[in-house]
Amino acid sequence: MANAMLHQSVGSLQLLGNSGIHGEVGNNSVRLFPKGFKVQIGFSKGGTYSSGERKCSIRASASQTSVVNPVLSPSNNDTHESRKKSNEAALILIRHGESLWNEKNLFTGCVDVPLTKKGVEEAIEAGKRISNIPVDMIYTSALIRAQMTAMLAMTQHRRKKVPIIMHNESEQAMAWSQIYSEDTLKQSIPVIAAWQLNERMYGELQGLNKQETADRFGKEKVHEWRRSYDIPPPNGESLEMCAQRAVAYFKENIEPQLLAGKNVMIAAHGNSLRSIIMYLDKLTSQEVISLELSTGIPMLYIFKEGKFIRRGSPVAPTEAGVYAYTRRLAQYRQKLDEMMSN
């Protein structure tokens, strides 16, 4: 049961006799100890505006279960390819709802501003559209508008698990944020904030009105800064530069979780998500610049056999017209229906 539980939240495991269980997925490492063990998870190259190693501690229980049967971890003798074929995982991408600077038509970039009332409503609506899709881990940018979107969306999920932001600012922060109730831990979802998922840094355009900027520099120049792939605004990032950090973080930190069978939600921004979709859908630099993502509209991918398959983007008024459910997702929803009726 301990193996199944931790695999539900981290990845593959290795038994270490009486000393506990140790597991690694990419740069993440975990050690479990029997009888009220303590889980220690190390995240590298993540963080809220910081580089270096991320660490957090969570009190956990070997009795934790899931709505669906967890995918058991393969043995150390299994090959990378066999693991790819044995798991199926859901990946949900959500662009944050409207922010206060979106409303004012200002270039926002990495300036940290919250959602408007409309943005809050968009996040809640997004949550309704993914309320029957399993979520084991959540990744957000370091910016409040993405974190608000993730948290508000999860208030609508039928499983009623609570998203909890992992704090690693200091040893004290890690110690003070530990969870000591095993029952509470079973109903929690770790939320990892990473600056690499931030919006593109717009440099000297940040805080400027978009229309006034076009009048000042010319529509063609501003359009070039906003929609070209490799031309950055003054002292800012191009989409190519944003893609380099966002995709690298996705491949190093998020993809291993999907490979291990974890269902992941990412709440981020137009340009960081466009970058990830470019990787998932194998788009060219010309194709990605014409890709538009609406605020608060979730996109669903299935990761299976080493491939990402887009299963829907909710533009229809009903869930049935939005997502092409796999058998596993249909079973998950059926299990939710049974739980809710009891």
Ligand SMILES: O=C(O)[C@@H](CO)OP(=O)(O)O
The other form holds:
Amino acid sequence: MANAMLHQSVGSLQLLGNSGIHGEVGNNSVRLFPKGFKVQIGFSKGGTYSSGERKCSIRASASQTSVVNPVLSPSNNDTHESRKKSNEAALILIRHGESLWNEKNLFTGCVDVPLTKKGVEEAIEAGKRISNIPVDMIYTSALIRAQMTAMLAMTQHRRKKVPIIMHNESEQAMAWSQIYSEDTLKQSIPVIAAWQLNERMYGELQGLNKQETADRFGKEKVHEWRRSYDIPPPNGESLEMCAQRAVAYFKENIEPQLLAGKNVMIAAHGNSLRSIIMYLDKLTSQEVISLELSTGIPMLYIFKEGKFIRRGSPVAPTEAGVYAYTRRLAQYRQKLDEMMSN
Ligand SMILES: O=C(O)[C@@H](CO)OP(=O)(O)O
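Hand over the structure of the form predicted in complex with the named molecule; the form predicted alone is what we had up.
Next comes the full complex, and the chain you just saw is listed first.
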């Protein structure tokens, strides 16, 4: 098969290449934080706050300080320890639904454009496909099209937990978004918005029509800007540059959650996700050229024993389709069925 072109399609993910597809409580308040955050909550005059990517703390008076890791388990019966032992977690990747600039065929990059009506429908459809798959944490880019997609998709989830956007940008934002009920907390999913998952910055192409740009600079040149690994568009990011932030964020922040047994959904963009898939599937810079992602189609991976196993795109909530449930996913689904019938 050395030079033979193998064309495989797994849901929305298509790869054309010669090696195929590889395959937080104080003062009775509760904060929602992913594991990995060190959270000390409580209030005392002059309390200090420091925020980093993964560590946030509010120093409280000694009597009020407590440290909690309230992030949510996929099922109430399933303890954190047992999940750690089972060493398996689901990872769902979704490229946002169609945006108003996708519709107009404009280079978008980091311009913050909302979804079209079709994009809204795609996101809802994506949500149906993953409605039986556990989601404990959601990561999105800082851009509205990815956030809309994640939120709309979650309206379809059978578990009916509420996705809640974390506001850790300031002490006040954190304090004003506290949750004061542990029960409510258990029915919530933290949503973390990270600029590192944004679309690649398209430089001087942002806002230009893709067809007109190809007519002007030549199809090959524009294809090179759009799909090559290391050639950046004028004053923009190459996929390699985009990977340097997106994959680094994934490794630093998301992988530890998966390792701890948390099921994660990432709603992001064509190129930030291409760079992450390149890492997950160990694609070469040559292979990633042919990797195309459709809007609004979820892709499922299982993280097990330190490896990412691609299961394809769930075709429907009730059909195994191109992927098969793992035993753990089947059990989760069975629990949902039981909950619904009660
Ligand atoms: O315009 C963009 O930001 C992206 C995704 O729509 O374009 P491309 O298809 O070149 O990756």
